[in-house]
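The chain below stands alone and is given in structure tokens; this is the form predicted alone.
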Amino acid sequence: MAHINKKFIKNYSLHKLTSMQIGGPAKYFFVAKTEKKLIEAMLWAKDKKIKCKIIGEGSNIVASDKGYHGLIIQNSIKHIQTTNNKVNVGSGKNLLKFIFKLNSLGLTGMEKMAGIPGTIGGAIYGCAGAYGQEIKDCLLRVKVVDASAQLSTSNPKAMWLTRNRCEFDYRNSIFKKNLNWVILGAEFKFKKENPKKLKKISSDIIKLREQKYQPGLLCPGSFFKNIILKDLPAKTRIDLFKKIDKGKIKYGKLASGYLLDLVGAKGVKTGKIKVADYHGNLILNQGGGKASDVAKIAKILKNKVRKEFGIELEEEVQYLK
């Protein structure tokens, strides 16, 4: 694998990779445009006995100020193949671009997810969704490789997992339990719809999202997961209902941003990291922010909600250390 050494970048700043523009240097960085190259890079890291992390576009990552003492592989596998209503796509494909492609083909099922940042792989990993649609809805199967297995480029031992085997739940999947499993691609099946109708839906939702996530903001989107009411203990749920507007409940969930607004999260600031003045679940880097300050603010906000409502907020973002 000597030839692959030339493609590695040393001491690559992680703030260039993340939407928050936070993070120190990765010891090694590599962009994998094919499944073979991604596996080659993983094997290289295993051979060198250094840790390895695969990321997409960094939209949901808070990288350590100290950087990453190993290899960061950016998944850039972006192929798309369509056969009638079925679509096979690489996990490194940008989610919004994929949705635009589906809209143009008149394939419905993901148009309401327009504007969610990141890649197909990241969306599957976190079971992304919005406005009543989730990426799992039209998913048939996911192509995975186990990084802990004895791999080779000639025999990558890739496996296909059906949707049921992925154990999807709200912002959760089997991939969060099996961190060695690397998502290579996915296959979807969609229903047909008028392309103009789909494009209009996506366009309207993007405009709506931009009222909250203004273009250019250095943020990971919503920082905390919303609260699934059925998962709360009965007493906690009863006490909560005494303090909230029940009209805020949608799809069986209560927005974390609403609870954060109630406890005065807006405008809370530590260093160059600040909660938006207009939304409690939007944590911004004002420029030159540090991951340590993100962690401090997250702790402050979690404590506020726990004290007032007895609810433990859970981060939607992933910490990269």
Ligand SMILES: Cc1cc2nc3c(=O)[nH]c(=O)nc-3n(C[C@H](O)[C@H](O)[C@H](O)COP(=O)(O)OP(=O)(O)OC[C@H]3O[C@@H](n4cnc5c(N)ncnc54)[C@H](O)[C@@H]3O)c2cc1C
Second form
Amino acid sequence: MAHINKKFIKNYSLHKLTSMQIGGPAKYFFVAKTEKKLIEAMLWAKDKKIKCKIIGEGSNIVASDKGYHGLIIQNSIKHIQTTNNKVNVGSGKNLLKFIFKLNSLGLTGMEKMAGIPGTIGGAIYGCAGAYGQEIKDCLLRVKVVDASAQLSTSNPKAMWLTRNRCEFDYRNSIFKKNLNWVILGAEFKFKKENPKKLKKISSDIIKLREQKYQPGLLCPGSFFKNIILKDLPAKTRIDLFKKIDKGKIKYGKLASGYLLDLVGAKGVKTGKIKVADYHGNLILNQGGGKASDVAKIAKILKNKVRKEFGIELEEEVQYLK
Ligand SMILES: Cc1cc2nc3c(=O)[nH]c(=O)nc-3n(C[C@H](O)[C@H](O)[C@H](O)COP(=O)(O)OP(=O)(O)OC[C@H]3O[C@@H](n4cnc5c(N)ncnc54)[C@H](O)[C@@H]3O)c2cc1C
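Okay, that was the form predicted alone. Show me the form predicted together with this ligand next.
In what comes next, the whole complex appears, and the chain from above leads the way.
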């Protein structure tokens, strides 16, 4: 394993790896381009008795100002294989590039997710979705390795989980409960559609998305999950209905951004971290911001919503510490 040693970068700043551009140094950093290298790196961390975390493109992460006292592996496994309407893809493949490829092959099911940053692995972990499509919709199975098991590069003990076993739900999956599980790849099955039509849908959606997320914004996307009304206690729901415009309810969900707007979250600021003036669920780094200020703002916003509506907001973003 000595040869892999040289590939680790020491004290690599996490703000270079996250869309929010926040975070102190990772003690060790490694980019894994193949499954074998990724497993080798995990074994190296195990051997050294240091913790280890796999990330994609860091578009849903708030990294600690203190950094990460272990090994961060950036997943760059990008292979792609197509057989008719089935596609096998490495989990480090960029989601948008994947969608562009599907569009040109005339494979439909993910074109409306165009513009969501990040990798296939990150999208599966968080059951990403937009405009009525979710990563799970056309997914057949996910290739996973359990980092806590006795692994070796010759016998990585990878397993394939069928979609049903992944326990997908709104921005949730079995992977959020099993933090030692690493997503290596996935297999999808799509229906056929006219490539021109798919390309047009994706490009229209990208334009629409840029109104909320202007290119270059330092943010992790929506900060809090939306509210699933059926999950609220009956009394909370009844009280809520007295205070909101019911027209805002879409598919049984209420946008957290709407509730945050009602409690005056827009424009709230601590240090260099600010809630967007035009959207209550968008927390921005204005440059040089700190994770500690993100945590302060998150607490302020949660308190405001709890006090007014009795609802506990839950982060969609993942804290890395
Ligand atoms: C401008 C902007 C807009 C966004 N819009 C949307 C949207 O419309 N819909 C939506 O759902 N999300 C949205 N997001 C959030 C984000 O893009 C998604 O959550 C995305 O799927 C994260 O992918 P990633 O590769 O960047 O994951 P990362 O941010 O790198 O990681 C997120 C989590 O996944 C884990 N993870 C990543 N890869 C693996 C793997 N291979 N195995 C195991 N665990 C892994 C990480 O450990 C971490 O806990 C947006 C973000 C931004 C910045």
